[in-house]
Amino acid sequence: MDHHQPAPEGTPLYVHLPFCVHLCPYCDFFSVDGKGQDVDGFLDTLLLEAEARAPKAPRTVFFGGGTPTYLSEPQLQRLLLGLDELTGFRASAEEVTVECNPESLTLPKAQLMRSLGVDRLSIGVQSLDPETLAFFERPHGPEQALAAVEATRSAGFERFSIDLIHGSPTEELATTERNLLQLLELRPQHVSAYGLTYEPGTPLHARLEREEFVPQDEDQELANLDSVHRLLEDAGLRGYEVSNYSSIGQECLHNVNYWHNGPYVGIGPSAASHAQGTRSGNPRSIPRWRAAKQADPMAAAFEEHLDPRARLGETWWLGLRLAEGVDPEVARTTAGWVAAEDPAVGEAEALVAEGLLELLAGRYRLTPRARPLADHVGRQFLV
């Protein structure tokens, strides 16, 4: 992407904000303990990259974090108040989404994120279940995240979210089913449902090398996704990726925009961007970011150039975890593929014969007893 030219109106924005009351464990998203940071600079420097990079009339925007909600109501108007004036997201964006923990998501907050063009609220509740919610050091308790969801209703939030973490050590399945069955009740149109894993780099991750605690095992892990696949199925709510169910019209626009290979522009701190055909990507800091910024707005930490046949293996690495699939004829578009032979056809063609992949009505899509598989079976399609 000519770093001069900022990407085509209409493609979705992405904004970072780091910022958190506590750290979690498990996380290894960038970001940072809020207590004594700048905010109010850190938003000068985000709209200034905003002004210079960030598209016009967004068809999706997504602010993530951190927690987005950790700000104060008069940060947050500024944020969406300066983002609007120099996008317009509010008359042009199908969704508008913004990421939010139980701890910060007050009445108040929600309202006023309503009154400014957020239309949709992903909220992390992770688990109701006590001891899981201290595990994972979460700072709020399971009544916290019920009364965030109350929050959202009464603000008049007809999309929301919720995000929730299975497999932890602490849990058996009898009470992951129990506390889903209880978050069911709430009627969410989108549920995110994430097996836990344990990232190099993160405290849980070195926790487990010092074998502070057993995790669950590989049979006691399958039972788990296959229960918490059914219920939420049974709830009406469709796995459309591997971690994400939703009913339908409900599927998050800015992440299945991800999942089809699309351009999206990110900014803030270790925010990436994937446009024209060139990914690159912010400083992953705070001051190294804002310097650069305040330097060159449209400076990049790193950038690479794709070439269409890296770009083919991307676009069904990241396909195939949609439960619709890969149609090749699309995929070959989507990387700008031209030659008469299709690496990534001979490649699904070797998993149809694992049992691994089906083809149906033209598209390639992973067979149930794959699922679980989804990473390893779309790392093969990877140059």
Contents of the next structure:
Amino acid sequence: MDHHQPAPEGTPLYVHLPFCVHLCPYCDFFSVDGKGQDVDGFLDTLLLEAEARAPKAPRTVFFGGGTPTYLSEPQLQRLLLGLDELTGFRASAEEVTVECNPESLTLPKAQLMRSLGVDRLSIGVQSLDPETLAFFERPHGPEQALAAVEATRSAGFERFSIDLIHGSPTEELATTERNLLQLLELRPQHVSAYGLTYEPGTPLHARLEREEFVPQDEDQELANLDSVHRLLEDAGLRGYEVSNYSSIGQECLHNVNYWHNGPYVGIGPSAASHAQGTRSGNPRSIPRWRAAKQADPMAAAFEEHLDPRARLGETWWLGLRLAEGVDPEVARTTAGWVAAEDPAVGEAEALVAEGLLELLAGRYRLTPRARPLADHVGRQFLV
Amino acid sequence: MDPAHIRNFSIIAHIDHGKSTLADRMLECTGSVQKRDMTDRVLDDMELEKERGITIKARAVTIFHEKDGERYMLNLIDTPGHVDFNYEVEKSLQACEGAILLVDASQGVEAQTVANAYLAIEANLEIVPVLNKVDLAHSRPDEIAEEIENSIGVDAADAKRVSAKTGQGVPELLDQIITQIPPPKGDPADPLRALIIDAVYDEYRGIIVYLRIVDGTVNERDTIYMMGTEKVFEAVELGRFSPKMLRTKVLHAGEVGYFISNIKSLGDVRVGDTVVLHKGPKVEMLPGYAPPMHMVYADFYPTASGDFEGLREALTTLTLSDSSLAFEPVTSDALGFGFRCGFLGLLHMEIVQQRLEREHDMDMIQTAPTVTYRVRYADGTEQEIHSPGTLPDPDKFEELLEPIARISMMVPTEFVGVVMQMAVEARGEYVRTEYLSQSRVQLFFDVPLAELIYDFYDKLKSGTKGYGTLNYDVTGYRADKLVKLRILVNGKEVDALSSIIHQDVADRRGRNIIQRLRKDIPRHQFEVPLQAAIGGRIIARETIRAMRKDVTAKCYGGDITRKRKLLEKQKKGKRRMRSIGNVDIPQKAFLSVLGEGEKKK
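Swap state to the form predicted together with the partner chain from the form predicted alone:
Let us now look at the entire complex, which starts with that chain.
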């Protein structure tokens, strides 16, 4: 396998921390039960990889998981200080986000993170309905979720986001709406609202296959999408991406870079990186990742090189997830597409004719009808 | 070699009864192939043959065996075992004086073996019954010998008992071939007459023609003349198969081998043709093979991205080595330009389709197979109908006739009731029962061929736990209450989906087809109504609901490669479909006209 290339200064940085108190049955990110894990040894390898691969002065940093707040205060401190020493992110980053779950987000932890350069928390509330939280096997209850938001505020975080999942078979539309209104009382400036999906390989998918429960049907899912969208927009949170809502200026810069098909460096097991059409990723296992990085911190477990045509398609697919849509010229530049003819524009025009895209101020974007069909639209641009 | 020291024979056996293994063992114990060069099944050289464990193309190989201090040349002409390849079997048998009837001593005689044995008897071949797999603990050689006598009428009391796997009895069998099978009759001094028994196309050497020399001698540099196609060629290279091609420069009466000329056009070689010396003495043509009878027709169309001329070329190349395949251009309202192909049977059709895809990299849509119907007009004239789409309106003709097959099924006695019931449900008429042994019977029915290809064979297999075997002969045509079932997709009739069926089952089949189409056709951005109709009467309808939700909730940095690949894969699946109107129909939907069993293949 080829090697990761050193990234230019300013490149966004993603750090993957896979440990969790309990593995959620719907989650298909790489995560492990934290019990008995050698977290300190993990941090040794992570800092080793950061030294070799993390960009200097990253514009944004995102600590995802897993549950980053599974780490103890000393471990968090070691990670944040060590990473700052290697990259100088505290001085350079416009946005430093840590994902956290209510059960492990304590006030001292929040205060510690705030003091070490973290300026945004993304809180995995998921639901305020006890039955739904039980179905999701979340280790927290509604009160803990509210307490976590309180701690976030008390620690001085002006920016935070709340994650929520709708479409659980335990919920009626009315439950979903009531939950959401209750969450909105916390006045978040950013909400990620995900429709529940059953990803192959997850325990929830296996239970669905065994017909242990009846999933929501498409009509219910569509009603949820519609209602959630309306309630969030009514509360002044603009849907800036398929599942993401924020007040103006509060978008997650780190994530927007993904949808702009920009470059990024990911460190930690399973973390992916992208630079100019080369996508690569780390092993999806802690022992394999550690062994690989100890042998060669630059090594990648997979790598693919995309040509300009493939990059053009990818740029449109990702870009159309954003409400701002895609400017064909910007997409061409991003993809390195130099030929006179732009195949993506032809596709876009056909979709305009079908009523799935609209052209506004030089940018193509999904029509309201096409919001639940973003994959269908995106597929047309891929090779 | 002097014809008295030549023996030409083939092996008749059911699939899995050990024919290819026996051939391998014969090659090995005569030293024709070194043990270290033995790959499993030396004779099956097509990729597909090895994979499926069946022999499709007849192959020839020459081995030498010593008996009583004299050296004999034995030409083994391999034959396919499946009923669909009867035509190939006939070609092989024409070139032989004897046949080994190989029967698995644990399984017993199968219907196809009986059919092929009769072909051999009709061709006046000496039959040498052999019981195989006698090394197995559960073999029943005495009982099976009785089955052979009862079903084929050949004395099997002294049948050789061998194990092709261990080689037990194989040298003795070679001796027996020499004593029991007569030598060929031809005289090397007579004027040349040779029979073309096969032909293959070799990328580097051009067309390789398989020959059985009946009379006379042919030498390299001889100018030869093919009587049927009236073509003249020079024999550039002559040789035999040992089993690799071995140049001998000459072939004599009684021998089996090959010749290579500068034959460029596939149409110049016709299997069954007679080869003589150009401007040599006048001789009579050898009796050619009977033209193959096509039992099943299906259309092949290039997919949207496929190409029509490429498909024509691929089919032309296939017909060279498979002269039983026929095709002609056809036009469908729904699918555009394609080819209607005639096959010997369903397996033959499947093999052709796979060879087109694998060997010629063709991307195509295949319609459901149909049999040849006949319409009889008021003035008594008849017309063949190879495709439901071309059936005239019912008021234009008097009667619609369908082919009837006399089927023979060999089944263990405990399944007789089940099989009887299945045959009746398939509109079969009982003919007779024959008892082969205490545990097995042979049942005869007359069944419409269309029912046979619908799903009868699969039902027989599952209904008898795999023990039942079947063979059939088309015996004639019969008028019946047949109607055309039309299928409409999004309001538009799709001729490639219509079928001709019996009136009594029309409603049920119509519903089944529509329900299967509903599962097979993907959802679109709009509702797609599906209807089945007879004449103007709608007998079944379903609606494929519009796709309204198709969105990935989470798509972040770590997901991009995987999610993109998933979308690309879904898109690729769509490219293999045919667009009719604005509805994309996948290949499997075109086979929904077939029974449930057929679709699983």
